[in-house]
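This document starts with one chain, in the form predicted alone, laid out as structure tokens.
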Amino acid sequence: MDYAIETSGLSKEFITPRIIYRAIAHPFTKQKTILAVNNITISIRKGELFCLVGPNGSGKTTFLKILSCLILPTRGNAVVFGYDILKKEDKVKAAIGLIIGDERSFYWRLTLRQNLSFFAALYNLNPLQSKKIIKELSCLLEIEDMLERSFQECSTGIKQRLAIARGLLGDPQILFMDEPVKSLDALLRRELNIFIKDKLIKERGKTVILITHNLKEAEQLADRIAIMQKGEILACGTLAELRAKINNPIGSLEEAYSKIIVD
């Protein structure tokens, strides 16, 4: 089978900061160390819709972060798209897109075409590409006529769409989506997913892994699912499998999930 990811024992410790007079009397003492990502060992198919839920610091934008080459994990590999992340990080690069909710990382004062053209322009794309590219994602994300707004205009949903389109400049084949329709109301967060399940995965053939909270959500769009909590990832598979496992042949993804983080 053709898998986009798969890691063999990723495991990721973070040293926890130490106190500075503490550090100077007892300059030898072990520092404590915190497990993010313990012993992860997961295949995940190319053209998937991966969902990662879990409670806040179990883990998932560790890991995350690690298939993404942000931070090199303590212990085992991965290989995303045939690379490995520790040995082709440029490569692997190249092949995703990171699509996360976070405002602050785009000009505030710039339009979203200024906004575009400068994240192109990283990915090496010369005008005349930028130009083609940056109209296509405007037409497929139905953001073309807000354009010359600035970003600070806009509103949220505008702004996550814009997150989107970002992410797709490169024309990654894999996308890693934190919670990129969180703030959402219900009928973007609604227009959003389906542009996710139908235009990139069934259209465009991408592999998405996405992080989020909503058990719902989740349960309608991933084709398997990944429960985690501390590290580690309890239960994985697709609802059938997650009902098989609290033994409840039409339990919902919220009852999987509840019975697993307890047990």
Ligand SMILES: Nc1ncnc2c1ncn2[C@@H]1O[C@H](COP(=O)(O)OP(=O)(O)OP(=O)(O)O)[C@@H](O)[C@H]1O
The other form holds:
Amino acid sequence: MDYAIETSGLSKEFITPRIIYRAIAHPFTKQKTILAVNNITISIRKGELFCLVGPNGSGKTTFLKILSCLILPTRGNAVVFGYDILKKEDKVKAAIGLIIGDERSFYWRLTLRQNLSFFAALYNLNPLQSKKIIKELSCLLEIEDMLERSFQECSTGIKQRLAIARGLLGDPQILFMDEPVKSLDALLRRELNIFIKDKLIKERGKTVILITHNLKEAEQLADRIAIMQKGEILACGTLAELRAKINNPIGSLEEAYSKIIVD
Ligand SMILES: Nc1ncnc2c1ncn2[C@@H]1O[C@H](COP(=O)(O)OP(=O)(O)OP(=O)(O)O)[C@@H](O)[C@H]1O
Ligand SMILES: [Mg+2]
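In place of the form predicted alone, output the structure of the form predicted in complex with the named molecule.
To see the whole picture, the full complex is given below, headed by that same chain.
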């Protein structure tokens, strides 16, 4: 079996910084740690649309950040598109596209086109390739008319579309999407979800790991769904497998989620 991602015992512990006066007043108290990702062992097939769902703070983003080589795991390891995240960071980064709704990573005074051209250059695209892909992606995401506007002038939805376009610039094999459509209107959400399923997965054979809080969308889109809580994957499988877990063959993902998540 050809896997896009394989993790073994992946864990991440954050040590929260101590406020100086407390460190001075109580020098021997232990620093607080947060186990954001707890011993995750999972395999995701190439060409799979894999959804990660779970309450706020359950470790979804941290998990994707480790797989994207943005942060190091505390324990365990992962292989992404055949490359060890601890040894082949460059290869991993070339194989993935990370779509994360972080507005700070754009240049606010530059236009959308200038922003995309800048990131295209980071992917080593020449000006001709860059022009072509920007045209293609802006058309797809319906931002052609906005390309000469500065980033700061744009609405949240347009900024989010730009983040998606940026993630696709390098034509990555694996796409990590952290709530990519949360600020988009219903119609565009639908179009983008169709685009993910039909164009990225079926036509181009990409693998997509999608974090969403929208259980309906996850249910409709995903090949498999993982339900996370407190850093752990509590359940993982197709909708049918999750239904079997709750003994309801016609149950919704929402029902499975609420039964599996423990208070
Ligand atoms: N840099 C950091 N330093 C300390 N703690 C962190 C850091 N990043 C995340 N955490 C903590 O790790 C836990 C998991 O956070 P994470 O952002 O991965 O959750 P999430 O599932 O993506 O949540 P959400 O659905 O709200 O986006 C949380 O308790 C969070 O406060
Ligand atoms: Mg998150």
